[in-house]
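First, one chain by itself: the form predicted on its own, in structure tokens.
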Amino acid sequence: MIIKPKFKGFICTTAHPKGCARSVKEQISYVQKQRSIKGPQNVLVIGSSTGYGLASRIVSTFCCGASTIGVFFERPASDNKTATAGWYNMVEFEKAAKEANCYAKSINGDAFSTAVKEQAIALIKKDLGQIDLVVYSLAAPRRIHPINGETLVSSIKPVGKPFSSKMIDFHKEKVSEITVEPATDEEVRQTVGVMGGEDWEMWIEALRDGGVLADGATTISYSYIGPEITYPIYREGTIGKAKNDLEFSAKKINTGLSKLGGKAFVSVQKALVTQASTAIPGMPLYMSLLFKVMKEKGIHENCIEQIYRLFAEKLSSSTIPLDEKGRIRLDDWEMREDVQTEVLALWEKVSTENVAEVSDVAGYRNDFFRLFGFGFAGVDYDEEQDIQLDIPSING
């Protein structure tokens, strides 16, 4: 069939499985001509056919060559609907790790469950026997509690009184104000629930319990913090409580490995587009403001260049930089005085008429319609696609 985007909301319903193929082929020729790094050898990625899990898996394969696990939860096509962009960048992927020689094997399911817990550590002790590096990388809408059975949803609002804000529709370039209801205390606890890191805790104590977890182990989770203007609906807002509670979580997880010689990280990555921040009020206007600053003064990362300078500079070092709280920090590029000083200025100004002039919202769709495999040179988008493609180690 013939494959075009089509949109659902913020998000894209079709995927292309050339296009997806491209994206992660330009990730690992982007990592392989950077230097090699000493790194982990046996790695479990949690979240890994998408975004910085993604990233993480291509660099610890192909920088690191590493063995790696990946658990994501995907869905093949079926009839005449695509396969999810998630699916097709793991049949590449897998596809890329076999040629070079590397372990590389997939779990399919939902991460949250007991089941794929047990899964995934059953694989571990018949294939890798301990894992050294564990990445936590989920990000979901949703999660059934594996214990009590309850359905948990996430929102993205503010708390304790309404969030006004400048917004783009990143397709039509217009540029308009929203406001957005603050959350109930019931919204806050599901989002929690889903976002924060409970769930990371039940995985390492899995692990751990199950004897695969290597001496001095490492895990790592990712995060954001943002400028003042995102607060009120980021930071300070249901996502917010969640992304402290994974701090903390992290606090926890790192007194247990510290028996074991191991270490917790969240690591506070920059702003970029994936699909969950499209759906954040404010944000999208904020990435393209901040994209052609940081792209005029050339400092500007993607997410695989992101992943590479945290395994190359920070996890490989042997003192790894910390802020005050703990915490690795990717965002400092992002949240330097004269980048936030020049994209509050442009935020003051943007509007319909001027936005294509003072922000990057070109680059912005552009980054965005890639996460679904449309978009890149080279790829005809009018030639006939075989969709029913098989990641080789869950149905080859």
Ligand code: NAD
The other form holds:
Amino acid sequence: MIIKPKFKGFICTTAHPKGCARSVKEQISYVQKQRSIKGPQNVLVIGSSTGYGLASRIVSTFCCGASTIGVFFERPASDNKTATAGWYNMVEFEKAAKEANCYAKSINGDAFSTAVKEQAIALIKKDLGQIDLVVYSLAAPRRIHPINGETLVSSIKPVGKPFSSKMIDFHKEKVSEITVEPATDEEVRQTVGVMGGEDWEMWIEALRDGGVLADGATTISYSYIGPEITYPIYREGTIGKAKNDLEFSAKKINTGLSKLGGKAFVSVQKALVTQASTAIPGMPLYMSLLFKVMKEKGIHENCIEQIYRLFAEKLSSSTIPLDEKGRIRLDDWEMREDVQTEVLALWEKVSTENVAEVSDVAGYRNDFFRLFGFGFAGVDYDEEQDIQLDIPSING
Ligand code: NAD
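Having seen the form predicted on its own, could you give me the form predicted in complex with the named molecule?
Whole complex next, starting from this chain.
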């Protein structure tokens, strides 16, 4: 099959196996050029197939030499439909881990379910014994609650009052206005149910009760704060309520883990193009401006640079620097005063007429295509592709 990108809103419904492989290889090659890290040896990454979770699995493997188990929810190829990008990422990741003599096994299923938690615990017991780092990096549109069976749906809306903002159609480079109506209390509750900390707590409890958490084990999950212009839709919106809940869960997990000498952290990361973040109204325009400013200052990072810095400079430090709310801050460069002042000035003046010049919309769009394996130099996009690729540990 010859694969071209096909869009449905902010999602691309096709993925290119060779391009995804190239993306994973580039990330591995970046970390291999950095110094290795004395870090965790047995790592469970929940949400390991794309974005920050994929970067966490790559740094664990190729910088720390860790054995990893990855959990994700991806679709394999069918007769005439490509697999999802995360599937192809995991095909390449497992191949590269094997070449590096690192253990890597994967579970493709619903991480919110009890069955997948039990499957992970059984696999850890059989192959690794115990885990010393659990990365919780899920971004999901819905969750079936494992106890009462309720389907909870996440929505990205402001709370209390409507939110009007500039936005960009990054395909057409058109800047317009959007107004998003506020969420109902029910939508807030359901978003917290999906993206809050309950499932993270359930994972840690299940792993601990299953006897597979090592003494001194660490767990980490990712959060976002961002600048005031995005507060109504992010930090003070439905997703922000969920992040508050996640951050509160870190405290509860910490208390539980302290008996094992373990610790739970939330790390606040930089805004980056991932499948999850493109769905947030206003964020693509903010990121296009942010990337322009950060690239000009030479401080732009992608997921892999962010996670390498997290492992190398924060997690492996004997006293991990935390903010006043106990969080690790990897958004330090994004939130620098000089960066934010410039972004805000650009935000005020950006329009359809000047967007190509004052923002990095081209870079944003490029990153978006790359999520699905498109736009990599050296990949022949007119070549026939075998789309039926197996993830070795699942069905190889
Ligand atoms: P992503 O969409 O790239 O990755 C989501 C991962 O979750 C994938 O591996 C996917 O397969 C997995 N997943 C989704 N539903 C699942 C399910 N039911 N069962 C098993 N796996 C499932 O997202 P991302 O942007 O890397 O987000 C990861 C975390 O990082 C989130 O908590 C997000 O809020 C946080 N974060 C993201 C940004 C950003 O700008 N992208 C910034 C700061 C923090």
